[in-house]
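One chain follows as structure tokens, the form predicted on its own.
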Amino acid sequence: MSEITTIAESIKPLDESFFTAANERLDSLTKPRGSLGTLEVIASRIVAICEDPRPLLDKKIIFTFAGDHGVTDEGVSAFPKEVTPQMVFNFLAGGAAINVLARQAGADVAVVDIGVDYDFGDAEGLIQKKIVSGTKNMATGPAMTPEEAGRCVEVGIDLALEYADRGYKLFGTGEMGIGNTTPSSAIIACLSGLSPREVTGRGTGVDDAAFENKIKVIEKALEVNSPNKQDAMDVLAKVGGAEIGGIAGLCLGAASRRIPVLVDGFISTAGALIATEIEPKVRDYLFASHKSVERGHQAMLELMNLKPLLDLDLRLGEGSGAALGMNIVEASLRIYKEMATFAEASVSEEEKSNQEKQAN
């Protein structure tokens, strides 16, 4: 039995009794019932995920997986692939958006080379887990072999288990990889049945001609590879990416350890979608941090039945939305744990309806 199968089978559904207990407390707080909307939904789900009536998510980390893509040979990005390693060094130096937002959220950042076409040597702070030196051009054949795709997912699983053992209680996903909106669009087109035109965006901001070319490249990749939509690992191998596989594994591993995961934007959600296709129960452990401007992101969220916490017209990646989402999760837990109840504050509760009085 493979590590992926073993981990997937170990994931448990959430226990409804924890939702019930959390909602009872939320209803007792000094506010009209349900008046804090999604904040209350987040808090009750965190309680159920952690199986703890007073959860403490005091150690947070965002994993930024980096990988290159052979499909950039087809002119699908406004930036050259050399930007991938350059941005990795920027992450390590603490100068990127994810570093700034993670510091604000009180989260660490783990930068993972899972598939960059560059030799980083002994770069300080880099987690070196390279499986491929860039994927192959999916417009001419599979992006990865099945073995490579499996190893990418296993890297994510192993990191989730390692950092869970180190005491981290809230994960965020992020990525860096020039050209990676192209495989992400191919993944959602395959799994949703929507056309590439319906789920493809402009990525780094390509012009009209490059955008039309990008759609044609995705159409060609799907035609050449014929990925099996009933087999998520086949989809990942044929039209995915190393960092997408790593994120899928991270989501699986986190769910197996009952750790909530804040999923970033389009590319991160492609990885999360692969994970939920492997094991649907993973979905209960995921929070969509925001809605990306990339067209295919909404289709992904609908397929996973996830509601984004924020909509700020983001399209950066790196884990930037996940860092922002951590602040929302923290706010929800502070409300849940620190707000006074009606009894504690000596505030009169709302009067029960006649129907409720009769029921009692």
Second form
Number of protein chains: 2
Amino acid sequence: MSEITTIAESIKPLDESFFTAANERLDSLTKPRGSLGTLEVIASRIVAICEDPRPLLDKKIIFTFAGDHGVTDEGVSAFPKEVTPQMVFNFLAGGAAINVLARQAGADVAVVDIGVDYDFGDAEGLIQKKIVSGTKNMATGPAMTPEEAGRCVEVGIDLALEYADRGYKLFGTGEMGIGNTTPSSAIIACLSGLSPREVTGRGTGVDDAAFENKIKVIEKALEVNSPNKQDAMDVLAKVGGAEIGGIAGLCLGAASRRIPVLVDGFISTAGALIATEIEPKVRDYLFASHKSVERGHQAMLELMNLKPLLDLDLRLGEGSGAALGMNIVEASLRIYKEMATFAEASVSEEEKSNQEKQAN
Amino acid sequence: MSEITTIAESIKPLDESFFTAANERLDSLTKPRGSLGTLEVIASRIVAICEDPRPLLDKKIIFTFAGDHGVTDEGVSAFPKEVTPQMVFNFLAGGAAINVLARQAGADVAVVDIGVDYDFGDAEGLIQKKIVSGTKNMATGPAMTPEEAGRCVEVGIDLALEYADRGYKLFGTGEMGIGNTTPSSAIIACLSGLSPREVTGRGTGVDDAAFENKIKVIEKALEVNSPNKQDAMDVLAKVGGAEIGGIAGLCLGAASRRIPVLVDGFISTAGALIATEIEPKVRDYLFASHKSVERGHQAMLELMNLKPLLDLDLRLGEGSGAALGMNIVEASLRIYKEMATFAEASVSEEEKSNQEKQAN
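Let's see the other form, the form predicted in complex with another copy of the chain, since the form predicted on its own is already up.
Then the entire complex follows, led off by the chain already shown.
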């Protein structure tokens, strides 16, 4: 049995009794019931994920997987391919958006080369897990072999297990890869049955002609490769990318260790979708951190029944939305743990409504 | 000339040149242009508000104004009126949601008695600015006299000026007052021309019968008092509340000192709306921190042309959403100040699109 299957089969459903206990505490706090909305929903799910009535998510980390894409030969991005390794160096130097936002969230950043078409030598701080030197051009054939795709997912799983062992309690996903909205749109089109036009956006900002070309390239990639929508690993190999596979593995590994994962935007959600197709129970361990400007994102979130925490018109990636989402998760846990109860604060509780009185 | 008029006339419009300079810097940072969406919009507006190319909003404070409402005699709330002073003690003891969320945001909390129907004696930490001991029942006559309403707004102005002098750079609004969604709905109905039914929600959670009653009470209050929608101070006096007046004053005072204000939810936005009716330029200094569950909130935000930063199904008040919004503001300023530029990080810039090439 492969590592992927073993890990997927080890993922357990959440135990309802933890939700019940968490909701009892939330209802005892000095606020009208449910009045903190999503913060309360997050807190009870984290209690259930961690199986801990007082969860402490003090060690946080964002995994930023970097990979290149042969499909950039088709002119699908506004940025040249060299930007992928340039941005990796920027991550390592601490100057990118993800570094800034992770610092605010009190999170570390793990920068992972899983598929960049560049030799980083012994670049300090880089986690070297290169499986491919860029994918192949999916417009003319499969982006990766089945074996390469499997190894990308295993990289993600192994990182999840390693960082769980090192005491990290909350993960965020992120990525860097010029051209990677194209495979992400291809994945969502294939798995949702929606047309490429319905799930394709402008990425970092291509013009009208390039946008039409991008849709045609995705249509061609799906025709040429005929990915099997019943087999997520086939979809990942044929029209995916190395960093998308790494993110899928990270979600699987995290769920197997009961670690909540903040999923970043469009590309990260494509990775998370691959993971939930492999094992639907993964979904209970995931939080959608924000709603991307990319139009296919909403379709993916609906497929996964996830409601994004933030809607800030972001379209950057890197894990930037996941880092912002960590502040919301921290707020929800602080509310859950630090607020006074009605009894502690000697505050009168809600009067029973007439409906409730009649029901009793 | 009254203090309110003097302060309102001292408010200046924002200077476009600061937006231009801020946007130039944002476009030089290592990310696709505009890809950090709302974070970029916030940063440039704060630069323009502060008239400072490197704004530092290190001292933050939430003002939680507390007041009671005679209209609770009509059975418009699910909680008994005693909860207002009980929650004030909870704020002072640090056990309420606003205390927890302000701690996370690194903000202080100023708890202001502006209209509670309770004698707090010399309660430690309470800012005593009582103008009324609860408003009168607006279903049978004006909630406040014109003079009382004016003094409530002046309390807010004076606090804004005092805390500006003490070095505070970012304000949040908040409130506590059992029954105060009722005057807020009355204010928005009056100023928007929408019917009470269209702008009334369930507050802390009344049942169907109490909800229908609440709408009738608001209709009656508007009939009995005939507030003049061209005169925001008349609306505030007749169908408003002391804490709503305090918030209006805080917004006016903050704008006069070029201090950005994070406006909390439904009740706070009613106060902010009164301020913008008095002086429309106030609007440029306000950020809507979140979109409340209360249905009239969206209508108010549209009147003020403000887009909420968060949508977390909150309906608590106190300043809880403003505290959460402070994390977003901090993220936007960190991005603006800490990210590396393309030149600093040796990252290639976006290729010019064909459209841009042709235009050049």
